[in-house]
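Single chain ahead, written as structure tokens, the form predicted on its own.
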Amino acid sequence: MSKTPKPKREPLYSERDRINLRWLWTQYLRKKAPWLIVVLLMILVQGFVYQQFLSMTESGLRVIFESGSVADLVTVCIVVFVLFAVRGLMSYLVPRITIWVSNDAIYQMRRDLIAHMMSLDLAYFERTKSGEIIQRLVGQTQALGVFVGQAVANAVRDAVTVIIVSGYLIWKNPILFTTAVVVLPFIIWIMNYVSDRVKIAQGEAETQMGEYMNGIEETVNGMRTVKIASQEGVETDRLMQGTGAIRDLMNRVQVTQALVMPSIDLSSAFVYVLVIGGGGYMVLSPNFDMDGAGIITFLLGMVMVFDPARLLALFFGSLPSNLVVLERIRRLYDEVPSITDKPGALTEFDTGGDIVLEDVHFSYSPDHPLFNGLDMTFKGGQVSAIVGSTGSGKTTILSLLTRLYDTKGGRITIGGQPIDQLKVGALRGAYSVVAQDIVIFNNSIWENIRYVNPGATDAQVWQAAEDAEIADLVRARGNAPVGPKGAQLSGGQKQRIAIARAFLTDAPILLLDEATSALDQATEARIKSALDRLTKGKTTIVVAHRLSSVADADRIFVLEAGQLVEEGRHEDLIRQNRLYAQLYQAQKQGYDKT
């Protein structure tokens, strides 16, 4: 019977976290090296003072012991004094310039970060849970800038004071400092166990709290569901899964790294008593220059070592943590936006043109093809409608279109332009869209209705407002905010916002996705007239489920299973009594049942 193999052991830091430590020097520290050399300075006289303060109480410790000067003693005294006022100066300006570079340093991480966020494709937040985004933007680039402005500036100043430190009680004794270091192999083998475990622990942490954070905002964002259904118990179950497993991943953590201190704690003892045990021989023992004033401040030369050192490995042993939280924050840069502007893509095209698709491929995923050769033509300065069942790919269209998916074969073409030789952000500033899923801010309707051209004029925004049927709703609530998501608002409302932002943008191309898919059949007549205005002398294109709302469009494609089966006017596509027809006539029935 043969063993399971152990799993290799990693290194305790890989190429990828050397990778990722250059990055963050080249990237965010390195500019602000001048101000860092200052800090090791400061670090440095630290180190200084401590081996001074040795120096002194060894001097003092004689004048007690053996001249017995008051004088001498007091000139002692004044002087340590002075060593510590120095010493406790550099421990106020070392944390407050590294607090300051850290946080600057985080803030233009956040920086990049959510401008390189901005510039993937919709696509990367279609995949990704929006909890782990949450998660890399705020709580793990403010664990990343505490690491590296308090964390590694103690570490730093305890690595110091353990050389120096160190360097200064070899001199005096070599023979006693190296037999205390004896457990210093034992102390590293501590510190790769611990890390090896860290590592992979705060690894399997990071993946929870992601998942426990997106849990959150769905139970948050689903309350009215949560609430309606009585679910509030399944939610809380739920809920406190993901709160057990980060508990109990953080205690893998937290108890593995408290194996630390003990350990060192143990190693500490033994070394105590070796010099205690070894300098009090030498102090017998005529064979040795030592007296008791010269192992009295071995001993506490030996403290000043440990407790730094003792830190120094409580350090290394969250470093495996912290790099784990570097790699996620640096595995955002790893996806990259497919859709860019091509080398001299234009900025001017006629927007007034015809909208051609021409042997359109695309799919979601491969083993689900959508369009396999869809040939439409949208006509320029008309009104064009496209209907279906769910699943047919209308709103797909649309997303082409705008391209917030580039097909996978075939052209689409404005004006004879294809659209992937435009720059995108001239392409999209040709549309105003009204989609069935809506942004609304927690901010008033008025700069609800302004959020698509800051730029406008008071009038402008009012004049969108009367034309979407809103107004009287805009001066009803005046600045007040409408709650999360829009949560005081009605679906109606809500649309009303979204044809009022149309209005306002006033774009030569017109996209409506469902718009007016939560307005009653009242509301719906009420703003006909200001739908007329909007549509009048654009490129039009509208997806709707209702067909009576598009029976007066100029042309009607039908899609089935991503395939177009019909086209041209109503009253064709009803007298040709094919799909469109049966769709219109049982819609009609349920129109006069209710």
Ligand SMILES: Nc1ncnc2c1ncn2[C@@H]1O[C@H](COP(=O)(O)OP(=O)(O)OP(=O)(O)O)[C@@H](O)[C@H]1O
Given for the second form:
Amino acid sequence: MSKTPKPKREPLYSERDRINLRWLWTQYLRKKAPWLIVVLLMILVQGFVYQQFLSMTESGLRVIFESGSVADLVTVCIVVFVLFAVRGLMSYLVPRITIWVSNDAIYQMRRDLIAHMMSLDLAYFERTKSGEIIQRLVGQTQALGVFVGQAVANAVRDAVTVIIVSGYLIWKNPILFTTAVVVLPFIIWIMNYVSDRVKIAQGEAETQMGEYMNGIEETVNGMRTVKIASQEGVETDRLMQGTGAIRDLMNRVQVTQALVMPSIDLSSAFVYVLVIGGGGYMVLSPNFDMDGAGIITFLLGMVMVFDPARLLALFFGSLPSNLVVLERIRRLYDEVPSITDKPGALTEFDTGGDIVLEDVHFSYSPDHPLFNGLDMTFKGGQVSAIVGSTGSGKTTILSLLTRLYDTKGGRITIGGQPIDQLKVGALRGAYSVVAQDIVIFNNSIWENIRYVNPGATDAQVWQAAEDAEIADLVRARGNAPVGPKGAQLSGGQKQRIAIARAFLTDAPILLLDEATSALDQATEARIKSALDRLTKGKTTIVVAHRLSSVADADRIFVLEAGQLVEEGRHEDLIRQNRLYAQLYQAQKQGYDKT
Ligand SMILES: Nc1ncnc2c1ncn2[C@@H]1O[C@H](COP(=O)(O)OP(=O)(O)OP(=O)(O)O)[C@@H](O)[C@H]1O
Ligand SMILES: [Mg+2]
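Next, give the form predicted together with the ligand, keeping in mind that what was shown is the form predicted on its own.
Every component of the complex follows; first up is the chain already shown.
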């Protein structure tokens, strides 16, 4: 787990926040503008109702204090009731609309995030923790939706109430109002202090939450290794450390936020005392036009301002944490895919042509160069084999051919056509691949095979299963899912599913990366004869450690630390008596011994 970074001061409302908010508005809210205007109107009605209530109360009090007509009093009561009924109706309608708007916005935001995530290069997923991605797609979008749908709407309502009611109070008695708001600077200072600290802590909390989710994911997926190595204790500690960090950070956020309420309560106490004292003096003194009804109404007005003002303060307290969440979501868009279709990319090309690597440069990271000017030609329609020690770059060559990664220099062509001029989908569609690390989904074996070609007929799927020697298992297991990542299958069974997928894809170019390494020799021999039928007339590239399985290839390439050190037919390489011949001899002796 990474160490908690040192808190650093961030501006309360940065340029980046402004851009993010504008993005949120134009992407997800602007099209709902008519509805938002309706909401705003209803909120204005609510504010207006409060102002009317105050003025009615004042008249009602005067009726009681002065004229004493019961009929007038009844009228006042009815009007007050109607006013509050209207406010109640608005209180129902406003959330109905805003919740609908915000849930739809979250839905669309998730849809866009998913689409964007799918478009990203494989490299992104190899360096990003999955917990971080999950956190974005699940928790952060949800939090943002609640913020937009409830918090902002309520804040607007409260702000409108504060403005309208204060306006009314200022109009009634500016001197008394001014006395009342002397505490405002204090409240603003508190809010700034809180926002600042919340923003820092929230950022750390989001990071920790991602780490935590990632830890869970890793532990759950790696449970086999965890258990065999008896590392349950270590993993428990790791997760507990994460939860502990989250607890501390959330404490920090919420304890700071908890400062808001009491400081506001204290300031309201000040205000009430000032109003009662000052107002009382005004009533007693003949210099002011103020009576008992006026002062009571004014006090009521202050109460009505203070409650929403307090909620507004809370809202501003939570604003920074939501800006942080928004920023985290936005950051996914800073990632842009680099492997995309160029304008005018082609879909048609000679899939049977030679596959040529010319002066290919590539490295996963700048400090570890792998290929430095690699030249190779895989003849169209023939079987080529790549052999070499582990880590020499065999799988990487296949990744470059399929454009899971792009070369950093030089070029790769198929039938003379540079592959980066082709549509990515068309290029990848030209390959049947049995990858070294096989991905099995938690579904039936049948569905796992069909995954690569959903349009295939049942007969085709069965044929592929027969060819890959896995049909018996398909029959035996039926529709039973095979567990997460195929956990309920043996290594060889997974490999045969992958081979069946290659049979079912039946694309013109075949890439086999250690495709039969986990099979016993009898099964391998049976699959090999089926594979020979499959590879007939197709360009095939086989990667294998077991040299005997590639001895009959048309051409063998020997790779060593990213360099092509030998190439030729098996007999030629044996005759040259260099690296290949030595490896072959070593393996042969190994077999002879057993
Ligand atoms: N996704 C990756 N990110 C960073 N480095 C990588 C990545 N994949 C492979 N490498 C590094 O690149 C080098 C070549 O890896 P590659 O997988 O191509 O080897 P290989 O010849 O297929 O080995 P093996 O026989 O073990 O499958 C290795 O040093 C490896 O550590
Ligand atoms: Mg490999």
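Positions refer to the first chain, counted from 1. Bear in mind that the values here come from a model prediction, so they are computed numbers and not experimental data. For clarity, a rigid core is taken as the largest C-alpha set superposing within 1.5 Å between two forms.
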Rigid core fitted, is the C-alpha displacement of Y333 between these two forms 2 Å or more?
no
Once the core is aligned, does Y28 move its Cα by at least 2 Å between these two forms?
no
Does G301 show a Cα shift reaching 2 Å between these two forms after rigid-core superposition?
yes
